[in-house]
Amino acid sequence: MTVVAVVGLGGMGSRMARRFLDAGHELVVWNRTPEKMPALTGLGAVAAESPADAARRAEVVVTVVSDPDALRAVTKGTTGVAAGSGEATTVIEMSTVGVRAVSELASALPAGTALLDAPVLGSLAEAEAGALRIFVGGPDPLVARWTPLLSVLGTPLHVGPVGAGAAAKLVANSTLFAVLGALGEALALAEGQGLSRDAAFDILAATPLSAQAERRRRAIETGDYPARFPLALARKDADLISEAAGAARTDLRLGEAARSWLAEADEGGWGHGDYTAVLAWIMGRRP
């Protein structure tokens, strides 16, 4: 079994940590707000005093944080992961932070410390069930070495060298946001033309949006969007996609439109709700 440190115990990180613990691995945990640690230490995990302390205690350090600034905060400085890492350490970065932040992390780690970037596709239910899709960037031997560990969380897909995982996650999320935007606009257009809700969903059932329309119908009709992935984080991801497109000189017109809907809803005070509530925002159902 492996000694795994998980740095960041939010909705995703806490569930991923529990998966490692249930699989029989030794677990070390650290979180910026300590009150999230007892739920895991009560099951046998060890609480670290800092990210550096977590890294010193572990063979593998998994970072799961909200954004690039949070990643810098837990990896740099005298108490950061980099300060506690050595030649025997592998850092697996599993947040959605973009390629530039992964490159900064690689530069901050000591020589000899191994690094994979492995962001995940999926939400709380998938994290709990070990059904995440994991986009892994790194050298073949290192990916092969840690694939069994990552498989505790879901299905790893090796997509290229370090940084490729972060790039792949932005590609995947770009489709999620564009589809939500298209679905919301289609329903708004149906309402605007006087079509009934049932007719609108019957029409959508005959289109490429069929599966998404059916999946989101209950939430749309009840107005209940259970919080799984905060809209503010979706907006952050959309901003990272826009930044990556700009750096690559790629014209993402649909992506920018989807980003504008998320930005409006976030600035309208919906940031703490689920990202799928952007559908209600698009359809004009605002308080």
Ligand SMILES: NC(=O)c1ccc[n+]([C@@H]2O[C@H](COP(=O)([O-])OP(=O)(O)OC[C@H]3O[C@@H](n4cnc5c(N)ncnc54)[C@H](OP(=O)(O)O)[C@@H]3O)[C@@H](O)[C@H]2O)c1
Second form
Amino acid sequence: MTVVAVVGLGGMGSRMARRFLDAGHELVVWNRTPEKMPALTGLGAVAAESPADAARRAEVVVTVVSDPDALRAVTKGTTGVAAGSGEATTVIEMSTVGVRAVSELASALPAGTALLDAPVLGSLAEAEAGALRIFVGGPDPLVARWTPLLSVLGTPLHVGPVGAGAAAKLVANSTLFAVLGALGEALALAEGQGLSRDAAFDILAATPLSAQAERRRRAIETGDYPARFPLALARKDADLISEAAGAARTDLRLGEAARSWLAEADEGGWGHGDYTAVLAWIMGRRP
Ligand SMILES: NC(=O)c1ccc[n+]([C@@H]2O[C@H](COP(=O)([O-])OP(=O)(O)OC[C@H]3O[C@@H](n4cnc5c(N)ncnc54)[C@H](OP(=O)(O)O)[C@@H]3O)[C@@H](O)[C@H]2O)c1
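Could I see the form predicted in complex with the named molecule next, after the form predicted on its own?
Full assembly next; the chain just shown is listed first.
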């Protein structure tokens, strides 16, 4: 059994931490808002005083926070993960933060501290069920060493050296956002031409968007988009995708269009709702 620290007990981190506990690992937790810790300490986890304290107490430190700024906040400085890490520590970065933040983290860690980046695909239900897809970046022996631990959370896929996990996650999300944008626009076009909603879904069933249309149909018809993956975080990912494309000199026109829909919906007040509420935003636009 491993002593695992989870830093960041949001929607994803709290569920991932619970899985480690249920699998019999010793769990240390830290969260900026301490009120989120008792749910896990009540089940046997130990509350750390700071991310550095969490790192000092654990063999593996998993970070799962919102964005690159949050990752900096929990890893740098005197109370950060780096300050509490040593040669026996492995840091596994599982937020969606992009390659630049991962390489910044690698530079901040002491020499000898091991690092994997392992962002995840899947949302709250998958985190709870241990059914996430995990894109892992790191050297072969380190990945092999921690694959059994990561398997508690889902299915690890080793995609390359450190940073490759972060890159892979952006590739995956670029497809999600482009598909949602296309779906929203197709529905708006159907409505604009006077086709009924039922007819629109029948048409979409005959297209490559068939599965997505069916999956989102209930939310579209009820207007209820329960927050699982907040739209503000999806916007952050779209910005990271754009930044990665710029650095890679890759022309992502659909990606930029999808990003603009998410940005508008966020500014229109949908940031705390689920990212799929971008569909409601697109369909509600009447330029
Ligand atoms: N939700 C999903 O479906 C999903 C799916 C795949 C990947 N992800 C990624 O997983 C990560 C976590 O997502 P989530 O859904 O768990 O988000 P969340 O519920 O909003 O939780 C965010 C976590 O980050 C912490 N945090 C934010 N800013 C901080 C700061 N400046 N200093 C310290 N801690 C800070 C929050 O602490 P407080 O509790 O104090 O606010 C909280 O623990 C994100 O990178 C997201 O893109 C999410």
